[in-house]
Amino acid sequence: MTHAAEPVAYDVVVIGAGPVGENVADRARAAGLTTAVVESELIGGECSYWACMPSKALLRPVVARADARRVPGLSGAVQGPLDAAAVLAHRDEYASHWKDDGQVAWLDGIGADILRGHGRLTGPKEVTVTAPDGTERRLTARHAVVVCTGSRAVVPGLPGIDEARPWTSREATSAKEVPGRLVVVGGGVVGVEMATVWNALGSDVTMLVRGEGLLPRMEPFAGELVAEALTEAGADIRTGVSATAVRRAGGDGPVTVELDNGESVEADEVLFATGRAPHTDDLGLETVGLEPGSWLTVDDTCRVEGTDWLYAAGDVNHRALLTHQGKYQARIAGDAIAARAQGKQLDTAPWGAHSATADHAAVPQVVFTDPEAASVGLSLAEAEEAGHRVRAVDYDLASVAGAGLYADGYRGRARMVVDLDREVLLGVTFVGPGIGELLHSATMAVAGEIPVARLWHVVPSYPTISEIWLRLLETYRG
């Protein structure tokens, strides 16, 4: 092992290259700070190879072929199964078949270095990285150092898992082939879609939730509307049932899953959905008084409670896990350093550019199954939960004209959570075909906390699913 003799000084140095880091780099290089960023897989993290555009890219087949079948004169058209080879492939191209060159150049094109290796924390202010070689760099930074290593999928410590070899996220949306059989455990966002396109694919899926129902942090109906179709497209979800023990056949056979009410499932693949955990654990954490393993609480312009220069944006803050979440908090983080390094006023009012306020109460998030399911704030239960006085108000998607026109016997719902005392959107779901793009909407009206009154001058557009809106004021005025 060769250690470097003397540390390299940056501005900000950033732990992790996926798409946090990357925006924390940009806004800090943005503002004229030298920026280090240090990666030990790809650029480009989690989300382009194994989460979000592999699994989108998968999901969109899926979804367009169950529209068709809901359309006059074109259903007929599309009843045969999917072209497994062309989706898996479709997939390999949004996964830029797992390589980071285009990444790599867009980080080499704002001016940020870029060092591969394993980047721990060696003291305050100073990132030890550790070269695939064994060469070991250190750095040093004259303003902060922000940790965007993420979260990784969490496998339970069950007898005969190590042999069974499971897969995690990273393996249902990056494999090669289409098993016969596939057991999925877990029942959130993840279990839903890698189910809805695994089964799509041709699979046996049974679905394992140890809950009483799918995506539990959503509305009921949310995971009602979503098993329901799961169910009627040959999936077997069972309910009430956690995994006690499982094991492979040989080194490639099949996999059982032994349950605790007695039963076992076979399968060719099983998929552990259950979980995430912060990517901190060999991080350094220690050398700054902080554990190892953890979440690190952050303050709203995510800077490391109790530190002055250490910051935590994306999952790694367990504020909000969402892609889409974390380069808003990696946007305010940029721009709050670049304030501080400048000694300038930072502006933490609460739509302030230096604090991160949406991913307290208005982070949206969309489930790519057929049909979708779309909410952002709160659920009716969080809010009633946190001494709101509150209303719930539901409509039947099915009843919009728009709703209609997109699909024959379309099935969706609608809910709006209204805050009586102040008159604004404390939440919003929606369920159906075609509802993902709708979502924007809602998250504006609770961010902005748009009165009811004003909403009745935002105008939908006739004939569109849009038109919710109104049917959902109306159905509140009574």
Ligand SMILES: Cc1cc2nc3c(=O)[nH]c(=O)nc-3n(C[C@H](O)[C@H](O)[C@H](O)COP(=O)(O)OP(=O)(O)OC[C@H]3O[C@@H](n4cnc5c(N)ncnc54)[C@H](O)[C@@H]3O)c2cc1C
The other form holds:
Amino acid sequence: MTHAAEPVAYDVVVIGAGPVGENVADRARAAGLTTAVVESELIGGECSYWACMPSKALLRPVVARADARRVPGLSGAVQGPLDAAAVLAHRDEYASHWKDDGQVAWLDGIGADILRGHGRLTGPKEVTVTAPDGTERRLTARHAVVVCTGSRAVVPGLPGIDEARPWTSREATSAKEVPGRLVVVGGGVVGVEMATVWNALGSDVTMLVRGEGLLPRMEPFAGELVAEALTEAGADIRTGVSATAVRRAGGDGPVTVELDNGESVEADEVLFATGRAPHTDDLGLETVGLEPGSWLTVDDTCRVEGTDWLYAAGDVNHRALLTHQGKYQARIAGDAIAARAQGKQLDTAPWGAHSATADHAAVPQVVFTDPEAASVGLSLAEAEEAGHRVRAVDYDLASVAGAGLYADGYRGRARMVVDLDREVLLGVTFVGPGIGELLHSATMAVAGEIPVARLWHVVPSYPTISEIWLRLLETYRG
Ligand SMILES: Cc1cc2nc3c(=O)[nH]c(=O)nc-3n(C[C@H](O)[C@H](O)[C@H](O)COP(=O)(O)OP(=O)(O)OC[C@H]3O[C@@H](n4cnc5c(N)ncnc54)[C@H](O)[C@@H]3O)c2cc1C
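What's the form predicted in complex with this ligand like, now that we've got the form predicted on its own?
After this comes the whole thing, all chains and molecules, with the earlier chain placed first.
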């Protein structure tokens, strides 16, 4: 191991070049700050190679076929199986064949310096990068170090788990073959999306869910409608069960998952979609008085509490484990760092330019299953728990003209949660085919705090699924 004697100074040092680190670098460079970006794997992060991009490329043909099968005159043409090889090839394209040249070129283009290797804090404003060949380089930051190291899958420490070589989200999004039988442990977003993909590509899928239903963070009807459709598509969903042990026969044979109800399930692969942990265990947090392995708590400028130079954006701060939300934080953190560096006044008023307030009030998320499930803001239960005086307004999407036109036998539901004191929306949930693109209208209403009376003048086109807005408002007004 060789050590660089003199540290190299930058205005900003970013550790982790996922979507969030890239966007922090972009804002810092736009403000003229010199910026180093440290990355230990691929520039582009989890999102580009093992999460959003490959998963959505896999889901698109699945959902498009399901939609087409509900259109009279078209359904007969799409009854056959998906071309699994073509779907996987399309996924490979979207994952850029796990090569990061395109994103390297982009970072080069904005004038950020890329340092390949593992970044570790070695004191206040100091980062040491260990390159793959073991050489070390020390960097110092004049203004800020920004931790954008993301998260990794958590696999429970069950007996036999290591020998069973389970899938995590990485294998589930990058597998080269369709397993004959797949057990999916976990009923959250990753679990339902991956169950949808592999079931449609031909696997016999069994889902093992510890709680009462799927998608526990959303309105209960979201999980119910997705479970109903997955079951109709052939998946076996078992709720109220936990895996207690895993065994793989002969090292290479089928895998058996033991359950706490005494039963067991055999499959060719088992996916654990059982949560995420922060990439902070080997980050040198102890050198700056923080706990290794912890999520980093930040204020609304994404600055780590108790410091004036350390920032954390994206998954690693545990505010909202979503690319778009992390990129939003990156824009805010990058601009806040630049403003502080230049001695400018920060706009941290609620909804101000340097305040990631949407993290608390208006986080949108689309689950790309069939049907799609999408929500922004608070569910009814969350709003009540937070002490708001609210009313939930529900409507059956099947009764909206545009939905009937979109799909024969359309099934879906919508809910808006109205704050009765301020008459603004705190949350909206849509579940149904084709509703993903509708979510942004709800995000505008919630983030914009548009009064319900004003929404009455936001006229949706006829006959689109957006007419759900009219029906929800009519139902509210009575
Ligand atoms: C299967 C799946 C599907 C998903 N689908 C969606 C979706 O459709 N839409 C959506 O919004 N979100 C989705 N997400 C979530 C999304 O992937 C994450 O929110 C997003 O990747 C977070 O970005 P990030 O930059 O914070 O972290 P990451 O993308 O995890 O990037 C962190 C980077 O830091 C690097 N790194 C870590 N430690 C170090 C170190 N010490 N030194 C140097 N480099 C380091 C890593 O190698 C990595 O490249 C999905 C997640 C999964 C698992």
